[in-house]
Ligand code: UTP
Amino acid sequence: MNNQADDLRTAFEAAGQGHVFRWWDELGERSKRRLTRQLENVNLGRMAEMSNAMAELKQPKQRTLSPAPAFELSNEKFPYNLADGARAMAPQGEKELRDGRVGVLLVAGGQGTRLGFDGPKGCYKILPLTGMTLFEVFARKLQRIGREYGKTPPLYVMVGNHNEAETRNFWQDHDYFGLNPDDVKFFAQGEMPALDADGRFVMAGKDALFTGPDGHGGVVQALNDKGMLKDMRERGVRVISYIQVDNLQVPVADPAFIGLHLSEGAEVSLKVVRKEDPAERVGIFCHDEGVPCIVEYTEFSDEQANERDGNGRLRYWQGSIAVHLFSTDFLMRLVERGMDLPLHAAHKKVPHIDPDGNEVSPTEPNAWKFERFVFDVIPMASNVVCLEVPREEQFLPLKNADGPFGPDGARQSYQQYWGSAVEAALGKRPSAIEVDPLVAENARELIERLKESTAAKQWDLSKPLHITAKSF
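In the form predicted on its own, what does the structure of this chain look like on its own?
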């Protein structure tokens, strides 16, 4: 054993984790180097933090919750209107886009496993007529922003170590979907080891720890470690639009949202949809002892979850859809202070090898995995703004193989929304519909274009309708 490995063994044994060297003497040189590289990246100083996360999951802290203010929709009927205050600030957001001060952060570390798809989720073909992939949808939304405001925001794509190469290759093979390759940056999030019931690191093999992605909250540290915040600073980006790859309908850079964020002097802003069902499994934006935060639905008592206001609507209604704006200066300040987001534990089924080196695929949860949540930056911000958006317009997540959040359910909801826009403008709903993301961001914009178009009045709506820029 060399000096480097000796030092690592001493440190891991002192931390009660000496078992990671159990098979050292039977490993080949290549396997030894692999294990050594991995162990070098393990921060043993986080063991106490991991233990605290496990303890908090078993006995959650008491919270003193109250509703938080939000800019609510001014019109809840299709095609909907955002809050008057947000719409009034759209010109400020448009100027920010014209000045090139907005960057888009796309979180795309997930695989399509739950969809029954072998590959990065962004490579999944989702649109109903062309089969356009999620990645291309977002790329074309960015192109539309560029055409409208004269500058295309740079795109920062957070991937996982497990899908980084495949994601990069996919974009390269498709010529970056028309975007400038210099303006598309890929970076991998961090990894965290798992602990077994005895608090020991889980081994994936004789030469490897089991590790998993550190959650979407790992994006803050990864942006800094991989030089993305530095790149943003050099480009003059001061507002970061954070979106997730599985939300088909989300705008990539919403001028009204950006303008509201800037006009209110916010360091963090978030979008929410109105929760109507007390049992819906979404985090809720609210106050905890007066501090803005997002609280998981599991932390609400039945009484709180069902509490109503004077109009009979849920008192805690602000369902988070994981869409945020961050001030670049705010994130820089967090990393410069060395402020990590808190760890959260989850009891999961983790494949591993047993002490005899046998592979085990558990049928019940057997280990603790750890991750960080990006919304934990909210309590750290000096000012937070919350904007309500229409659910069917901006929240269409692709999560499962079936059901409303499966591919068929998502396509059905997508066509219902855009079909309603065509019906509102032309008096009839097409049998099937797809709208190129280059054409319109939402139903309001599409309705306006259709009403002004002579060509649209001649369309045969008894057939599937694919609306592109050439359609007009």
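Switch over from the form predicted on its own to the form predicted in complex with the named molecule, please.
So it's only the chain below, everything else dropped.
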């Protein structure tokens, strides 16, 4: 054993983790190097944090909840309207886009276990007629912003170790879908080890710890570690538009939202949709002891989840859709002050090797995995703004293999929404529909375009309708 490995062994033994060296003597030189490299990157100082996360799961934090204010929709019926207060601020957001002060942050480092697709989720062919992938949808949405405001925001894509190469290759093979490659930056998020029932690191092999992505909340640290915050600073990016790769309908950079965020002097903003069903499994934006935060649905008592106001509407209605704006200065401040987001533990099935070196694929949860959640930045911000958006317009997540959030369900909801726009403008709903993201951001924009178009009046709506710029 060399000195470096000796030091590591001493440190791991002191932390009660000496078992990671169990097979050391039978490892070849390459395997030894691999294990050493991995162990060097494990922060043993985090052990206490991991124990706290497990303890919190067993004994959840006491909360004192109250509803939080939001800018509510001014028209709740299709094709909807955002709050007047937000729409009035759109010019400020548009100026920010024209001045090139907005960056788009797309997190795509998840494992997509529930979808069960063999590849990065962004490579999933989702649109109903052309099979356009999620990544291309976002690239085209960005191009539309670029054409409208004269500047295309830089795109920062967070990937995980497991999908980094495939994601980079996919974009390269598709010529960055027409975006400037200099304006598309990929960066890998961090990894966290898992702990078994005895609090020991789970081994994936004789020369490897099991590690998994550290959650979408890993984005704050990764942006800093991988030089992305610096890049944003150098480009003059003041506002970061955070979106998740699985939300097909999310605008990549929404001028009204950006304008509202700036005019309110917010450090973090979020979009919510109205929760109608008290049992819906969605995190709720509210106050805990007066501090804005997102609280998991599991932390609400039945009674709280069912509380209603004088109009019979849920008091805790603000379902978070994981769409945020962050001020660059705020994220810089967090990392400069070393303010980590809290770790959350989850009991999961983690494949591993047993003490005899045999591979085990558990059928029941056997280990604790750890992740950080991006919404935990909310209580750290000095000012937070919440904007209600129409659910069908901006929230269509691809999560599962089937059901409403599976590919078929998502395509159906997508066509329902855009079909309604065509019906509102042209009087008839097409049998199937796809709208090129370059054409319109939402139904309001499409309706306006269709009403002004003479070509549209000639369209054969008895056939599947693919609306592109050439259709007009």
